[in-house]
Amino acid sequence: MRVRIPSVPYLNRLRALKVRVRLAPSPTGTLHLGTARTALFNWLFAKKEGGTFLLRIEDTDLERSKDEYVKNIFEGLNWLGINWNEPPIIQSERVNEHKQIIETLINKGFAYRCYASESELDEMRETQKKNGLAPRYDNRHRDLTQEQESNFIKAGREPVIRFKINDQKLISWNDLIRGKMNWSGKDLGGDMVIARRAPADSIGDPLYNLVVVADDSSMKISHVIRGEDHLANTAKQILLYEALDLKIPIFAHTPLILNSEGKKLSKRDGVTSISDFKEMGYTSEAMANYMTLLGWSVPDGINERFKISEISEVFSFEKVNKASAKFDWDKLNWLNSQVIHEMNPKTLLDNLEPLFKKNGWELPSKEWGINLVELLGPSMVLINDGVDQAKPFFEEPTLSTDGKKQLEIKEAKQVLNFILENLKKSYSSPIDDTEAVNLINQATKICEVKKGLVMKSLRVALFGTLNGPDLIKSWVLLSRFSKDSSRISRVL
């Protein structure tokens, strides 16, 4: 495998600059896992730089982006830890001076007015597809004289605005990742659109590369780390830093993350929002976790389960991955099943007692709360399982097929008898550790029959399954809370 070097004058760029990045989401759509990853590597190499972490809402399709969005990107950031150093930016609010920015590209000669028709880019796109050529704009209104231009705007067309593209210029620049990145303009799809449509007297909504370009001079970044969909877009937007003679920041461009099918992860594949995974049980220092090893690699030494706020100290862009990450469910839950098991009592509790009220649940007391998930926890994957798990204790079961199975040997209403006849005179309520386990033994003894029958039995009775944590401390956390004795009642 070739090794990256990058060349002198380079690193000593890359030292001398002071490190400011930004996450520049759209608020069409909750926080999606690529996005929440491509703030965390932001957000990790600020952290080791020393640098600065910015937001930026690009909100300018208007049609799509709403407020319940911007919420949720805000939420879901704050709940995996990453935290911005100064106030978002909202792209929207700057129209103006992106508009003044287009204005003096028109002026310099490198934007100009395009009056082609949609169904003249129809007719144009649709020639080249005959022809096996790939789609792109021919140029056709780079050089209108004054006079076209003029009978265009008596026939009542509107005009995009596009940004000259030379096909001859070959645009090349240093990734972080990629190394060495050559992209001839050619390859670019023609002039490109940097506004919408409007009237030839004014400038119409300027669109994504122009804006990107402006905002990110603006905010004085540094270093623009984003998915390697954007790969045109950075060519592009290269060019457009020259003709404005801006500073170019430092590309770094992740992998993208793959479903299991090997397809780029989306809505189709169910669940890819943050907020989703939160909803489903998932920790927030298990998906921060995760995420950070969709595409980044260990190094030596150091332990996969980690918090991010610990591997900012060693994370480096010569260990992000060239190729593709793959989405693994079963990593992500063996992730989160240690964040749960390394929990203290108190923290599940906190994290579940929401959803127990929410079941209309309420604890008998924070006691009682700390023993059943001290019970729970070493078997809960999910926050959620705890939910599933703890239901048995605050409502009746329903009885499984295994369970109704057990309850149907002979012995086993037996032993339930006379456990239940034993409960009522000969114990007390609630029962403790050591009355359950000589309670076990008598019914073992002197209904002759294996231990294994009783305690089987005895757990359909309760809990209406065959499967579950500690028989012994469950019952008697149960018989804390509710009558025992009738659950043994209504399966006789």
Given for the second form:
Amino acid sequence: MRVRIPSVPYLNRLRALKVRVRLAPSPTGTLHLGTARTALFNWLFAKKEGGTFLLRIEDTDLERSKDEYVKNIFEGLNWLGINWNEPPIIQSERVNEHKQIIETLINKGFAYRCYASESELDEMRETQKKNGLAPRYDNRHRDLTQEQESNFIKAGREPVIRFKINDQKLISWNDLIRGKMNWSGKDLGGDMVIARRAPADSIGDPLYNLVVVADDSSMKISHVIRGEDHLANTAKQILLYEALDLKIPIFAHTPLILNSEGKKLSKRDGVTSISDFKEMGYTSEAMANYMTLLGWSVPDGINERFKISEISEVFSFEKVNKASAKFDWDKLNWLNSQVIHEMNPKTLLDNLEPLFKKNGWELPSKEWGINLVELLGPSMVLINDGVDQAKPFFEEPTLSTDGKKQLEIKEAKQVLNFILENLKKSYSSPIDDTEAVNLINQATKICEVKKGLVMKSLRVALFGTLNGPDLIKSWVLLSRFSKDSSRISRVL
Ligand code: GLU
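How about the form predicted together with glutamic acid (GLU), since we already have the form predicted alone?
Starting with the chain above, the whole complex follows.
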């Protein structure tokens, strides 16, 4: 009998079934750009492999975790178009399981209670520093006798729980981005704390490395994709997986995002949260597009301008750089302007209308709004530019310095007087394109001036400045608000 060899797509699907990735944000702040980029890489990978993308809220730091940040994280991910496939896991709800695992580690001799006080630990680190050594826990309470331990308890000391780290141990993994990684146990700072201080007959709050291993394992995470600032944590976590006899996931460490000075992007750079970018007028499409490019190079023949929903098929970790990614405002702005220019006017208006409303600006009609965004769209880089540019249509403009100078030109007032008189006398209100062109031509001819002077003076009278979108179209729109005559008379 001939053996049927499965086709490649079938094999792909089999492989894909296993992929389960997660984003594990701590809700101690708003959704950070770096976290959002990690989310994107996880999401793209899951999508490509037909896998599952999960969310875990790491809220074990109860003091710093806030509901408003959880909300901000959900909103930010939704805004970017990143959806998760199962209800989010709330880490703090799993604390009993975490404590049970710690107990197992203690019972099996992998972990122990350390009674060293903070001042003793400070002193230890000071001495190490004086001797030119890197600060590390010197494992001083690893092998306490029962008597020593009960003396500490009698003295009222509260222990932390530490996991033993063998200095001689070599830890290796094949990182999907960074290749073969090797860590030595001696570089991990000595036995690590896995639970906070608490009375010796209990277990204190479990800490990051322990809970991550417990949760990634219980969530059956196949690939842990996170920032390279977690490399040392990965080495520690591998030791925990081994001690607990749990399946070790595959790791991929994404490059850091640096600012233009080559420093880690931080709050000092002004904007670091996804909601800040939204507030500034960046579109979700451009943000998602740009963040995917932060560390990932598109394969040959693929345009850098894409929708994330279309790019997952060509996404791979082979094209994720090891080197840090530099945040490039020009590129983000370019992508954002592309997105805005490609937007249909109705969508652009949908984006702008709430911002207009915030300023108390009401559209005379939907059609007027569409005409306005058709006029402004081509010069917009940010959504918010549309608000700035629309302002003189809704509010009386203040005259710019150049504008004032323009009106001081001898013939300017004569021209404007002519336009105003004729506007009232012989033109319909609102004025239309042909009429506007005619009136400008007439003013040029009758006042015997250059057309440029007419255009500039009229623009200043209507909108306060010398620059702006197409004057005829702008005038026609303004006149539908019946504001043109009053604005001209105001400067005369
Ligand atoms: N809560 C951690 C963070 O936000 C998660 C890191 C991880 O993915 O394991 O950095």
